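Just one chain is shown here, as structure tokens, and it is the form predicted on its own.
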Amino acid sequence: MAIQLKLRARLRLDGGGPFATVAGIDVSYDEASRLMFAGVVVMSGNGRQVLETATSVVAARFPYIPGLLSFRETPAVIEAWTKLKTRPDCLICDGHGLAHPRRFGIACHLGLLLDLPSIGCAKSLLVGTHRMPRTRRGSVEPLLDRGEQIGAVVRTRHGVAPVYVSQGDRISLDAAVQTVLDTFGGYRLPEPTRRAHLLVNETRLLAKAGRSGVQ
């Protein structure tokens, strides 16, 4: 927690796109072991073309503690990231950025480590309160905590549950929201993180099949 509070002071909460390339990041767990499966999918800025993918399989060395997941998951993400030949212009994490009790979620952590504009786009609320946005795609409501706006609740698809968007590093909230909407591929999640989610689950299932001897 002390590390998070110290690093939070280094965040730069301005800047924006549009970005030529955007990477989606996700991590999946093996329930039967300590293994984590990280995936990075680099796509065009409109979320229509996959340019490169990378994965890693890493044993967790940090315990599962809510609010400190970046310390557990970041090593796996960094290992996958080092395999990329393409350096993306921005990254979207399946997790939170400023919308975190200490304003330092995994999107902030990775943004600082990788020195890139970074965005948190989560499926569920971690902290804060909000009004529900209208059902129309593109509707946005502020996410507030103790009188501070820490993110935005964004309807990415008409009539579908919204996502929770927050800044990581080197990006404004408006630019973060616009990037999530720009990379829409017809689903609730932005296409880069949706593809990363599919990639890590496929990697996990292949690893499980290999251990069981199933081809």
Second form
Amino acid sequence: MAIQLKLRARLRLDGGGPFATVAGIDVSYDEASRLMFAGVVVMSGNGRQVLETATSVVAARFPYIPGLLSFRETPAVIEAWTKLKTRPDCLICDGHGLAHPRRFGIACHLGLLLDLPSIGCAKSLLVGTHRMPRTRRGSVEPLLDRGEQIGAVVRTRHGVAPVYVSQGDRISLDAAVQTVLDTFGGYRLPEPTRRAHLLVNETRLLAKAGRSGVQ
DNA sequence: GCGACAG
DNA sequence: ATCTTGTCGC
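Can you swap the form predicted on its own for the form predicted in complex with the DNA?
Let us now look at the entire complex, which starts with that chain.
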């Protein structure tokens, strides 16, 4: 927690898009082998074409503790990121950024480590309260905590559960929300994130089949 | 002390 | 995160 408090002073909460390329990042986990599978999918800013992908397999060395997610997932992500040949203009994480008890979620941490504008896009709440956004796609409501706005609740698909968007580093909240909507590919999650999720699950299943001796 | 709690 | 089975709506 002390590390988070120290690093958050380095965050820059301004800057904007649009971005020519956006990277989606995700991590899956296999309990039996205690291995983490990280994946990065770099896509065009409109979420229409995949430009590059990279993966990594790393042994888990930190437990999952709410509020300390980055210490568990970041090593595997960095490993996969190193394999990229291109350098994305921005990255979207599967988890929160500023919408965190100490205002330093995994999106903030990765943004600083990778030196890039970063966005947190989570499927569920960690901290904060909010009103439900209207049912139509594009509706947004502020996410509040302790009297301050820490993010936005965004309806990415009509009638589907909203996602929680917050700033990581080097980006304004408006630009973060805009980027999430820009990379929409027809599903609840931004297309880069959704593809990264498919990629890491595929990698995990292949590794599992390999260990069990499937030909 | 009790309940909440990203992935 | 992962697992499991049925149900719901387009």
